[in-house]
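One chain is shown next in C-alpha cells, namely the form predicted on its own.
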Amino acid sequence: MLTVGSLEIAHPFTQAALSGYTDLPMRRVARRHGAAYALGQMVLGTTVTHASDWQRRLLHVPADDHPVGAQLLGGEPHEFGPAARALADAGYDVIDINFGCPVHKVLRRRRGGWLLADPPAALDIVQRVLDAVGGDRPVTVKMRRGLDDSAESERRFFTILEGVFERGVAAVTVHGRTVKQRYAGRSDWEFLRRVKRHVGDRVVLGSGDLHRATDAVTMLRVTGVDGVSLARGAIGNPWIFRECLALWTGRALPPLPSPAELRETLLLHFREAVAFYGPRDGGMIMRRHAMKYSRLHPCPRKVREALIAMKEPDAFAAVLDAWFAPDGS
C-alpha cells in the first residue's frame, strides 16, 4: 500500500507523467495491466485555463480513470493556482507540480527543472497550489536531484525539498539524474537513499533507470523509497506493472507477452486512441506507441519498418494482421 495524503494506492508501482504519452488511452491500458495510480501528461497552466479542444479532453475525467494525478508545468507562479483549482474541480485526485523537466525549450522559459535554481519561486508556486486545492486534494512535487552536480545545486534541492514538506505537500518524486544530465548517464540511487533518510516518514517516490520490473523492485529495496514512478520503461510495455507486482509479492516473473497478447493490447490501445482523438489523429498517434510495443515482438526491426511505412491510419490494422496474428504466430 502507498499512501499519498488522503489517497490510498494499492501498491507502490505508479505510472509517471510522460509528455506525449500518458493520455487517457495509455492510462486505461496501464490500469488493465496492473497500474494502480497514473499521472496524465504534464500540462501548462495556461492550457488548463484557456478554452480549446485539448482543454475539453483534459478536463474530462471518466469514472474508470481513478486514482489519477494531473501534472502542472509553468514558469509564472500566478498561473498555477487557477489551473490547479480547475483540475481538481474536473476530478483529478492529485495535483502534481513539475520541477524536473530537462527539455531545453522548457528550461529556456524558466519552467520545469529550471525552477530548481530558484527556491523562492518554486516554493511560491507550491504555496499557491496548496492554497488553491490543498484542503481537498493531495499536492505532490516532481524533482530532479538538482541542476547539476555542484554543491550549490544540491543545497538548493534540499531547500526546496524541506520547504515543500513544511508547507504541506503529501509526497515528492525524485529522479536520480540532474537536469544537466537529461537522460544520459546513470540515475544516482544513492542520492535517493539519502533523500529518504533525510525526510524520514514523509513519502518519497523514486525515478530513473526503471527499465525492467527487477529495476523497480531493486530500487525499493536498496533506497528505502516508498514507491517508484515508472516512466520510459512503461511506454509500450504495460506488462511491467504485473511483473513488478509478481516480484514484489514473491511470485515468479510472468512470461513475456506473446504476439497474440501484444495484438490484443494494441487493439485495445488503438480503439481507445481513436475514441479519444478521432480516426485520423488517433491512428497516427497510435503509430508512435506501437513502435514502442514492437520492442517486445520476436521481429522488432521488421515490425518497426512496417509501422514507419504506414501512411494512413487505416493501415494500422494491416500491420497488426501481418505481424500480430490472432493465433500468436
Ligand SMILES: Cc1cc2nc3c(=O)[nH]c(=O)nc-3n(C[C@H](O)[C@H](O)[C@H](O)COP(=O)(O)O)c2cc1C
Given for the second form:
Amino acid sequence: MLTVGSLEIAHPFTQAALSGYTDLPMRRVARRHGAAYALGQMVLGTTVTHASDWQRRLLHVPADDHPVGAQLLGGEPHEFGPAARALADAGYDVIDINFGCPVHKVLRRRRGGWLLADPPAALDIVQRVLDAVGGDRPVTVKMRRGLDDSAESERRFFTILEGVFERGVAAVTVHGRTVKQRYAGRSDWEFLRRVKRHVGDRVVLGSGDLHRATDAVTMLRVTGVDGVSLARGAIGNPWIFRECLALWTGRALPPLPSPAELRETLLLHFREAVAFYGPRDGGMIMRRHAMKYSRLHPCPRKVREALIAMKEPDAFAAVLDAWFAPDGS
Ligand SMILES: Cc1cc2nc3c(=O)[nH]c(=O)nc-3n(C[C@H](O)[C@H](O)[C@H](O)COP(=O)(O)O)c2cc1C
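With the form predicted on its own already on screen, would you show the form predicted in complex with this ligand?
Whole complex next, starting from this chain.
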C-alpha cells in the first residue's frame, strides 16, 4: 500500500505523467494491466482556467479513471490556485506540481525545471495550491534532483524539498537526473536513497531508468523510496505493471505477452483512442504508441516499417491485422 495523504494506493507501482502519452486511453490501458495510480499529461494553469470545449473534454475524469492525478505546469504563482481548484472540482484525486520539465521553451518561460533555481517562487506556488485545494485533496510535487550538478543546485533542491513537506505536501516524486541532463546519462539512485533517508517517514516516489520490472523493484529495495513512477518503461508495455507486482509479491516473472495478448491490448488501446479522439486523430496517435508496442513483437523492425508507411489513419487497423493476426501468427 502506498499512502499519499488521504489517498490509499493499492501498491507502489504507478504510471508517471508523460506529455504526449498519458491521456485517458493510455491510463485506462495501464490500469487494466495493474497500474495502481496514474497521472495525466502536464497542463498549463491557464489552459485549465480558460479551457476550450476540447480542452475540457481532455481534462474530463470519467468514473473508471481513479485514482488519478492532474499535473500543473506554469511560471506565474497566481495562476496555480484557481487552476488547482478547477482540477479538483473536475474530479482529480491528486494535484501534482511540475518542477522538472527540462524542455527549452518551458525553461525559457521560467516554468517546470526552471523553478528549481528559485525556491521562494517554487514554495509560493506550492502554498497557493495548498491554499486552494489542500483541505480536501493531496497535493504532490515532481522534481528533478537539481538544475545541474553544482552544490548550489543541490542546496536549493533540499530547501524546496523541506519547504514543501513543511507546508503540507503529501508526497514528492524525484527524478534522479538534473534538468541539464534532460534524458541523457543515468538517473542517480544514490541521490534518491539520500532523499528518502533525509525525509524519513514522509512519502517519496522515485523516477528514472525504470526500463523493466526488475528495475522498479530494485529501486524500491535499494533506495527505500515508497513508490515508483514508471515512465518510458511503460510506454507500449503496460504489462510492466503486472510484472512489477509479481516480483514484489515474490512470484515468478510472468512470461512476455504473447502475440495474441499484444493484439488484444493494442485493439483495446486503439478502440479507446478512436472513441476519445475520433478515427482520424485516434489512428495517428495509435501509430506513436504502436511504435513502442512493437518492441515486444518478434519482428519489431518490420512492424515499425509498416507503421511508418501508414499514410491514412484508418490504415492502422490493416497494420494490426497484418502483423498481429487474431490467431497470434
Ligand atoms: C515523452 C516523455 C514525456 C514526459 N512528460 C512528463 C510530464 O508531463 N510530466 C512529468 O513530470 N514528467 C514527464 N516526463 C518525465 C518522466 O515522468 C520520468 O520522470 C522520466 O522519463 C524518467 O524516467 P525513465 O528514465 O524511467 O523514463 C516525461 C518523459 C518522457 C520521456
